[in-house]
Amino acid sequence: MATTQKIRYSDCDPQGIVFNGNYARYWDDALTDWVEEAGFGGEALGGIGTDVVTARLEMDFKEPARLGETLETTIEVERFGNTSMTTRIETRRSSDGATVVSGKAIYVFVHADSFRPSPVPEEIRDALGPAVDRD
């Protein structure tokens, strides 16, 4: 699944390209769409008592994106840890398929009420990454 993002005026910096910090928002939107598509949307990941927080972002900027262009961001699980999920994320320009930003994000699962780390729910493992390595 890909999340699309049309570049708006407010996304751009004085150079006329997307400000680098906005890619974190695009990636968060992609994660939200992906998790919702898997059936875990809404508060506390669809009622299973778990939430997810961003622990680390690694972004490699390859190409600029400009006002009016459309980007597509894809996300997939690279591996599951005990309480974490490492993902590969790529944002491409829709018009030519060029990679604009690529990298990884690590998300930690937490108890919805205490925000303390919790094991990755089996439902999440099964829905988001059935073929990935598991620790």
Given for the second form:
Protein chains: 4
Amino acid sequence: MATTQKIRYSDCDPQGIVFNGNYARYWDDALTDWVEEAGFGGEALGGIGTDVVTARLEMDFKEPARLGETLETTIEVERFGNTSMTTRIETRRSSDGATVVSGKAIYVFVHADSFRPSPVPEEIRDALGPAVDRD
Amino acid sequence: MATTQKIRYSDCDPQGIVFNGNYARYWDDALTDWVEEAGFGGEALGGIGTDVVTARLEMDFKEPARLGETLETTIEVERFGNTSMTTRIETRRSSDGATVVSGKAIYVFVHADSFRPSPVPEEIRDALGPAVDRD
Amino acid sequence: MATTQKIRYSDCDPQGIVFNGNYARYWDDALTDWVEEAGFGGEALGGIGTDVVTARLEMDFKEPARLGETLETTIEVERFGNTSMTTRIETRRSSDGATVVSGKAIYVFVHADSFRPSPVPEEIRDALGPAVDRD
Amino acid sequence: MATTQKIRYSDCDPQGIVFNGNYARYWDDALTDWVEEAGFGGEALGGIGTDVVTARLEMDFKEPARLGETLETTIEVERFGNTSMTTRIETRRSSDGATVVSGKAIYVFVHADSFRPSPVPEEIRDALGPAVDRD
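Same protein, different state: after the form predicted on its own, show the form predicted in complex with another copy of the chain.
Below: every chain and molecule of the assembly, starting with the one above.
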């Protein structure tokens, strides 16, 4: 599943390309869509008493993206820890599939109330990364 | 009292000027600083059970502002309604005082819990617009 | 023609609603889509040597919009001046059609190089507001 | 040298904390200030025919930061490559010095016109990392 993002005027900086910080936003949007697609919609997993926080981002900026282009961002699970999920994320240009930004994000599951780390819910593991080995 | 804002790279668009939507952010920052200066700091007036929402913005974009410039935003009360405060806001370029954006904002005071309009607190009237006639 | 915008996590503030400055971004996106739809795509009318700047925004915030909702923004021309176009803009909640933000924007056409005001191109008048009286 | 950043209302998300993508903005601001402090002000090094692009970001989110807090971001050079500069960046809470986000950024110097990589200017090496070994 991919989230399609039309590059917007206000996403671009005086160099005429998407400002680097906006990719973190695109990735967050892609995470939301992917989690919703898996059936955990609404306010970020609230239904199962869990929330997600971003613990680490690694972003390699391979090529600039410009106004008028459309991007597609995909996420896949690389591994699950006890309370964390490590993902590989790729943002590609729709027109030619060229990688614009690639990298990883580590998300930690937390109790919706206390924001303390909590084990990755079974239903999340099953839905997002059924084939991924557990540690 | 003025809020000084250094124009940031990510505030500017491919025309090399501050994107219009960012002035709404500058004005919100100026409101916060002005209210804090008046002694109502922390999480937006929470101490007196009140919050503020923006009901209307009028913004006239007089001149573009560019990277490397610094802006100063000032707010003053034009009038108080029962639950609202109408302000005049001016954003000027620090170097020469030229007006970049000017306009008005109408803020409505609301109960911190219900978000329903509530009368402008007396202490706010006294602190922000002591010389302003009431309706 | 309407631009559909899914409310994103980073669009929302600690009150859990879309931050007011983000509507200026939604409106700018809607302007772009509308102009593209009319056949003036790419980098903002560059093909006919013209660019557009925002001269005035009037925004009435009628209702808050929350995460999980989708918005639709429509623009229509109210009048053309010599170098300007006054529009009425409406952002509605997709689920029930309720108006979230409504108002006006005045755009000024400028020479792509000098950024000085230039007459509204005939093809723009014909495409965006064929039924609108000229001043 | 540190860049001080007051956390703004629109920087925070519905969790009431700074949205992760905004730290990339804070880091970009800190880079600008640091480069200016070293004497390369104005439009990003334009004076010496050079521009800078971000090639990689690594960000570890250690603690959330909240409205009302102030952050300080510091950058130091870890190493210079032929056309790149690897930096360590730390964003701390002003009140108690706690690390909020730490990580690395790799910047690549490019020709201002072609955006092709160009050797790190000698004057930049001398100004930003005089004690750093060259590869």
